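Okay, so here's just one chain, in structure tokens, the form predicted on its own.
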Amino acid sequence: MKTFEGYRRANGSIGVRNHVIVINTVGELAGLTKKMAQLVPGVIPVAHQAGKAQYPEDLEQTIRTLRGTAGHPNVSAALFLGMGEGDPAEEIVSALKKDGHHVHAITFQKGQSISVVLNEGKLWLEKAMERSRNEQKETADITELTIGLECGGSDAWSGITANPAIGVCSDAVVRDGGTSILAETTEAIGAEHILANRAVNPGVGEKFLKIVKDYEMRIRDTGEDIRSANPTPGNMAGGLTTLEEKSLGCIKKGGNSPLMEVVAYAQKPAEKGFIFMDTPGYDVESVAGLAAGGAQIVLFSTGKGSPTGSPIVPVIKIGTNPKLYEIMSEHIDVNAGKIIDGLNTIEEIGEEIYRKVIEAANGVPTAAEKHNNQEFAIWRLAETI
């Protein structure tokens, strides 16, 4: 039986990590948001630019990252910084509560000095770094963890070796009773019919053609096209020539274990085994819907080096290639282009990768956390209003 240490939250879940975090509910406390996680050493800035102008579908999809973000099991405490009247600071920290977590929000209100109300979240976030730091592992069991996967800047060789290395340790975490999510919906727009056809019953498969189809509409109501407008320049240079070339070596990731539900951005699923979770291409939503939906460790391959991280979960990246590992070996965790030169099969790499998220679990620091890559924004389905 595999288990990890980690950190037992008062609702049940385990987390990986025990992050303090401050974060804002809308855009305009940015700026303020990283200057306040200044005045506490360790405590890490969740800072973002949406919660203020959207549409109902939108800002319902902002709240539930943020309650998703602040609520991670890798979360020991949060601080909100909301901003005058309506806000929903208050309201999701209620809701928090009530499931047991540690937060607490501060609302800037006009007629209040921000010095006042720097000096009071710097306050809270000291007692709350004091308690992090009495918080206790305990043994958990590798069936209460949940990994997320996900690609970016991918190449020719991302469907050859890293892809389908992160679906055998996929398979892997799934057959030990653990949980794996697959995002990004526009890269498996030309493959979608093999993923459906693994679900585990039609009304799973049917849900999923009905966003891959959703997706594709939205983005033809705007005049493009997915299908001509994919693969990116980027994959091109990498040596990708159809959308569906890169599709096939996106689903890769997810093995082939039986797909068991399809859930929203930042939904957290009500399933175990593997998942589809409707995202974007663009990977630093994509993570970030991954985390507020459970995911407490995320698999990233990469044939460009993209050095995108998270702030609250550990991202490890698996380049796809032996060059890429030789000129930015800094950014890469594991190399698969040890498949290319015929050093280790897929099937070994999967085991490694695997081995990596043991290691991850039990408080390892992984690549992007140790050069502090924290890159955080929230899906948007429609324009600014």
Contents of the next structure:
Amino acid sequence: MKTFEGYRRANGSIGVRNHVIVINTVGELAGLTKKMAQLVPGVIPVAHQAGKAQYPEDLEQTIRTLRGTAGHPNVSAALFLGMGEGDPAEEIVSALKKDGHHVHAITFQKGQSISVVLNEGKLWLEKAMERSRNEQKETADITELTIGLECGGSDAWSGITANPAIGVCSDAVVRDGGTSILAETTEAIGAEHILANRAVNPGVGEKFLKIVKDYEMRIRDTGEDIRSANPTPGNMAGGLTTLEEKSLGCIKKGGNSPLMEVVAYAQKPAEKGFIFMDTPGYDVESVAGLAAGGAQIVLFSTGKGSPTGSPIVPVIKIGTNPKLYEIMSEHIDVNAGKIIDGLNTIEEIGEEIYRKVIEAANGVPTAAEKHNNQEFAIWRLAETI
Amino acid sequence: MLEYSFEGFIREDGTVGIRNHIGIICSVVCSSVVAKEISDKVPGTVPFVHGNGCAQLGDDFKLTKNMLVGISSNPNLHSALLVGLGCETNQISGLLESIPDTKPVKGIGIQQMAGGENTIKKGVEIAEQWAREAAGQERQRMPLSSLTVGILTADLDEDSLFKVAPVIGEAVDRLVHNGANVIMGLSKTLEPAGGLLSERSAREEVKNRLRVMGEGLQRKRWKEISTEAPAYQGFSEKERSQAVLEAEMTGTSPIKSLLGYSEIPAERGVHLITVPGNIVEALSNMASSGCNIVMIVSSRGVLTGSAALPCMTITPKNQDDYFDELVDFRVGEGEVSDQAEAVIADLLEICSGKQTSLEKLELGEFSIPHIGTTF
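Next up, can you give the form predicted together with the partner chain of this protein, since the form predicted on its own came first?
Full assembly next; the chain just shown is listed first.
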């Protein structure tokens, strides 16, 4: 049985990192969120521009993402900054507290001075950092691990090397009792029948087909063709010709395990095993959704090379071709290009990825972590009002 | 009438900046951390990072691209370094083609440079060179006709409006009379005054749009979630009376145009501009439409400014305890004309280099609105 050393949270979940974060509920506070984080070394700012002037369903998704981000098992403590009356910060914090999370909300009210608020936050964060330093690791089973599957800057090798190798790892994690979440609905378009056939029951299959169809409809309603933006210019330079071709390669990351459940963006799965999450093909937003849905580690294949990471989860980069590894090794954790050179089989690279997962779970920093790549963005469903 | 002037930085196309920022601008969220790191390493640079740039379609994508073109062109920027990833929808080459040739502009990409480390190294090299050039440039005395002033209202209650609006209106009239451009944010709270404002426009198209808005026709809504909302909704008496007060801030001169996203005024005078409900996005749009400075008129002060523009915060005087350290100017009980004169004096000092409260606190952000979903 595979195990790793992680941080046990009060609600029973297990984290592979022990972050202390500051996070804002509305865009107006993004600047102060960064300022607040700078006051205490080691604190990570999770700043964004969402949370204001959004339509209801869009706002609901934003709040679900913020809650999932702050309540993530990799987070030891989270400080929320909110603005004025009716701000969701207090509500999110009280829900997270009930679930045993170490969280605190500071809501700016009329009459407060910034320096007083910054000082209050600083004191809370200093204590939270000290508390996190004293938290001990314990041994956890792979059944408690959830990985997310993502690709960014795909090329023609993605579906031949890195993605099938990720699929091998995903199947192995599922076989060992863990959970693996495939994301990016855009990149299921044209390959949806294959995944739907793997659904554990007709209900799950239908739900999956529905989210893909809704996705296409939503795009068509705007009068646009998804194929005009996807494949992207970089995908085409990398040798991909159509979205269908990209999708067929993309879903290889999901291996061959049965599809157990389909979840919304930033929603935590109820089942274990192989899961699909409804996210956009936009990497940073998709990774934020996977993390907010509870994935502790994200696997990310890239053909063109992308430095992006996450403020919450270690992101493991798998390069699709040998040339990429040669020129951009600083951003790559696993070189799946070795498959092309005949040095390794897909199976062997899959095993190497699994070893990297355990290594990262035990605390070894990934390439993105070494470079402090903490890009963050929330999937927006509609215009700013 | 006094002869107003300020000291600014003249650009190659004759436009004038009141700051000499070197903009480090990411084309896509994937290069945001790299862009920020370049900026962190070179004093005098300002990072323009945002969450957009890829997996966008149609008008939503065009808005992102146009806003980055507008920001790069803003006269407050001495120069602009565009930092891309390489495979994104929003290609650096497309941005470079669209940015007018008025200042030093360059583009670099992480994939083209073979990694973040090289990109940061190259970016720092370029930015340091520009920072030296910018430091050697001196301010020159400029007439008001080279200034564009934005006005944005934020959480204004009726009492505050009553005190502040006449002063701002008088100041706007004087600014416009002296040749400045004034761009007022067309906030939701101003919409009910559309009928009144329409009478001040000579252009039929502007007149009609303002009239329709004043009647309370709802903005286009995202249909899937707003099916219950009525297609037509009027305004209450209170909304109308507050809007009339807010409209007073535009002064009395003709309304020249209604500007959309990243639209630069074609003639000088008073204009209205589309602003989303997110204050950072509203300020970003004003910056990409060529504003040099924004007067934020508020009951309480705001907690963020713009990365590109000094924001002069104006509140009524009787609320000393409200975010005191954020306020630049307090409107008191004195004569309207004296206070308007004082507003202009303070505004021009800021234009000539005096830091605003938000600048001192280093609270300046940038963000691009969405008019659709990402895919």
